[in-house]
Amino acid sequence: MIINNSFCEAKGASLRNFNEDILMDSINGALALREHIEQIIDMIYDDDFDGIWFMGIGGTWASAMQAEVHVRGRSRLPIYCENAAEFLTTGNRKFTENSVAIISSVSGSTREILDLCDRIHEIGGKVFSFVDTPDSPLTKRDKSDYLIVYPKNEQLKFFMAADYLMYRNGEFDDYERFYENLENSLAEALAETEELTDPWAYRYAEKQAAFHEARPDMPHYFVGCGNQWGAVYSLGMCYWEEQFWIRCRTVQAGEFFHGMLEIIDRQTPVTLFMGEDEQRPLAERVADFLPRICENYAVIDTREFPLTGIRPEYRGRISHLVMRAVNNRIEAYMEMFLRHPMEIRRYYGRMKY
């Protein structure tokens, strides 16, 4: 399952769409939000809540799923994940006037998220918003009860909120040590990951773009689980479908052997994402099976990256961030080989629907 036999060849190279200083400043800036996040969570925790709901739509729902599965096996807290569009149509009777929604938005103007805030306030609940864009509709007082405005790093911000909730609930004794380790080493470890991934990502993107040109009818299959599932779902929907216009399907590793395995053949393009959290055995089972039936597959395993400075016991908690760094490199070269700038859309933002 080696994804790159020559990691070191990237050192000192000029990486496409990569600025190490900007990346590290962004990550360290997000980590510096910790005190502010803690203050908000303290208010929420001390206010007799009956549920914390990570909610979103599209990519933000993917991040919500990552946060919920991160907490699920570690905490007795009533933490849930909900799709904003489904909540607006179906509702959820478990969400009450004592519930809190944690949401995120890049634009601060997503229709479903704005409507979600209104619905939550009709119920009497509260909204904790992470917003990338200042002075956007979601930053107004009638939308957000608690607000942090800071760009990017959505998953990190969600996980910081979830981790402190578990700490307040007496379920994360190592909280301070963990975040001290991240503040000292995470930004460098993720920058290092992008540098080491770059040569492999170039070759991977070149191969996938050529395959897409030859077989545009064939979808690409992405498989993942645990804190990788949200990343897989987002990669397929938000990037390969929306931005690259490549047909794809995303599958949870635990479900791979209940349908998907029967349509994989020698040429089917499959990429498996393997993290280091509790659900890793589900991905390992897929990794063991794929070579027996397919030659057009790739396995991306966060275990193969050094993550210099990160304590071994914390690797599983950040493997979703490591995979985001890998995907950054893939996207940079997919854009180049497809000759398809990622900001171009056919319909999104261009017509009413």
Given for the second form:
There are 2 protein chains.
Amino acid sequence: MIINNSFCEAKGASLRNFNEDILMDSINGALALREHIEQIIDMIYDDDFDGIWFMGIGGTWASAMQAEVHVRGRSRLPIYCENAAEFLTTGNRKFTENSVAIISSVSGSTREILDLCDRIHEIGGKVFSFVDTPDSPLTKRDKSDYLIVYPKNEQLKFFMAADYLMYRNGEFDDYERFYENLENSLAEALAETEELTDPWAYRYAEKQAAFHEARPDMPHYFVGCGNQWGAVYSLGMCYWEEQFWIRCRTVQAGEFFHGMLEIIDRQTPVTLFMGEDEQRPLAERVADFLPRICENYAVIDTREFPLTGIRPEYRGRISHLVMRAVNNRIEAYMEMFLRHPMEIRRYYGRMKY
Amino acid sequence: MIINNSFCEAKGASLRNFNEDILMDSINGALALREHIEQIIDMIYDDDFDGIWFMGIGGTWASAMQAEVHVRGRSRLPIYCENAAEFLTTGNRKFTENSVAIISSVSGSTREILDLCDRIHEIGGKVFSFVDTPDSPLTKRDKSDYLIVYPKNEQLKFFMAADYLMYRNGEFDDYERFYENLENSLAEALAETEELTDPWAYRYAEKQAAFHEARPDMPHYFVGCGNQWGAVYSLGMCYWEEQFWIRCRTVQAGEFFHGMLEIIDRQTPVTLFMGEDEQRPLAERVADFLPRICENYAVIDTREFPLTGIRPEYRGRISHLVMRAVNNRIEAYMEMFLRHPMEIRRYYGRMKY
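Having seen the form predicted on its own, I'd like the form predicted in complex with a further copy of the same chain now, please.
Let's see the whole complex now, leading with the same chain.
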């Protein structure tokens, strides 16, 4: 993280809103869903499917994009992603009675997602749902053909489904070894990441909040790619815009050089997320260019974290989870410095639209 | 266009940078490529392809997205879109030696697009290129297996290829009738649109330029969907950011309600593009909501244009071209009011990166 280049202490940093036990239980509980996910995917895989579609809207659309890009370079399986609102209007003629949608919902009551299930059932396809909220509408038999109820860890759940699909298709020999590694070390590695990044996140948030005070109209620019792109998309829209009311512009690192760069000047606030997956070179190109034209940038590079216990060859596969851990810390302090509780909304839940 | 609700005159509006003859020749020339496009698509279609991929980067990626969404609800053909930078890093295992990429380039020398051709040829796939610039690197035999050299009209060229693919696949019975209608009336309908929208565009640009002067950090929000989404993406990045140096945030209308709405307040500048394709309801939902929370918005609705000669059932298929005509007028006056010539760049072509 170029903003400070070290994990030295910051006065005031205190691991705000961090409970290591809860975090680790949550991650390990998600990993423990594996057997159940495998049973469901076995049923789908053995059922002669013609397409598997990660679908979502807003934050879950972001996760769907992450799952799809994870699979894209690794598998010949007909795995796609699709935005729920677009599916409900444009539709997709490649989605048939032999197709399966994999979806996720925190509330289990998102309007478009419920409509999506009905549309899929009209076509004759099937729905595999991950739902956070027990007994919500999405958990009912008329909506979900396959169901797992467990809170949080949306990306992890989607990736577990995708990884087992690839394993069944002979495209992920390492599958067992990889998940053993995660079961042994992921929760601790992510908790460690939050602890290590906490002082830096405190200072970063302090700086962003002060800048926002001085120039409230200015959007924050987030750049990312690969399995980070969905994370960046969701970070800008679902966190900074929705929960902090700070303007944002997100861009895929590969697209950065095709127009958007012209709007970046010395004081434009830019945060670049660099992961360790195969799209890293696209982010590196931005990292090389940015300091020449901008002084108000931060580069968050997953490579700087030890991720103790995680085998080096698997680091890229969890870059998006590392980034979420860093953002957990940033958000805790943004909320504090902005004095803007993350749960307040101007419009959502306040009015009908 | 709610900003004025009529096509009344504005003092100073003068059809700046508009030449009806050149515009009409350009469009009719593109439509006259049809026979050549059909010959190429016939070769591809008869050659047992397993996938056809509209690919691009920046503005051409936007056009690729427009072509894909146009096909998505209409065809079972394996037609996809793909970002060139992502293909060069992540790759796509579904792209094989029997796959074909359809690409477009103005310069014929975009770095990622040339690399893309090489990568596709390594795989054994084929490239069908539309190139604006004769004798550019992309026109060479080692890059393009099928080639059409003709300037401008990128969307039209992509849609002609997509439409004929669907026709060959028995999914567009109306094909001949539709293109006859375009050949007889499209150029005139688009010229008419530019003429009708000119006074409004003058006032819109005057207002945006004044607002930008007063609040230069504030991004302009562009909302669109369906075959407009690519247009909106490109408008924000390739025009307002790159050519006017005005900050932008673009959002798919269906995603607007999943986070981004919270950042819109009374004075936030928002322009909503409403087309007449199947995703129109997503834009209508935004149009209904926006006036309740924002006074600084404009709705540009293709329905308000007569499009003389175009059969009503085909209007939705050309909504993105109508929007480009409107934006031509807006850009002519933005350039004038901002005193910012569209050809200047801070970084592109000025430094290496």
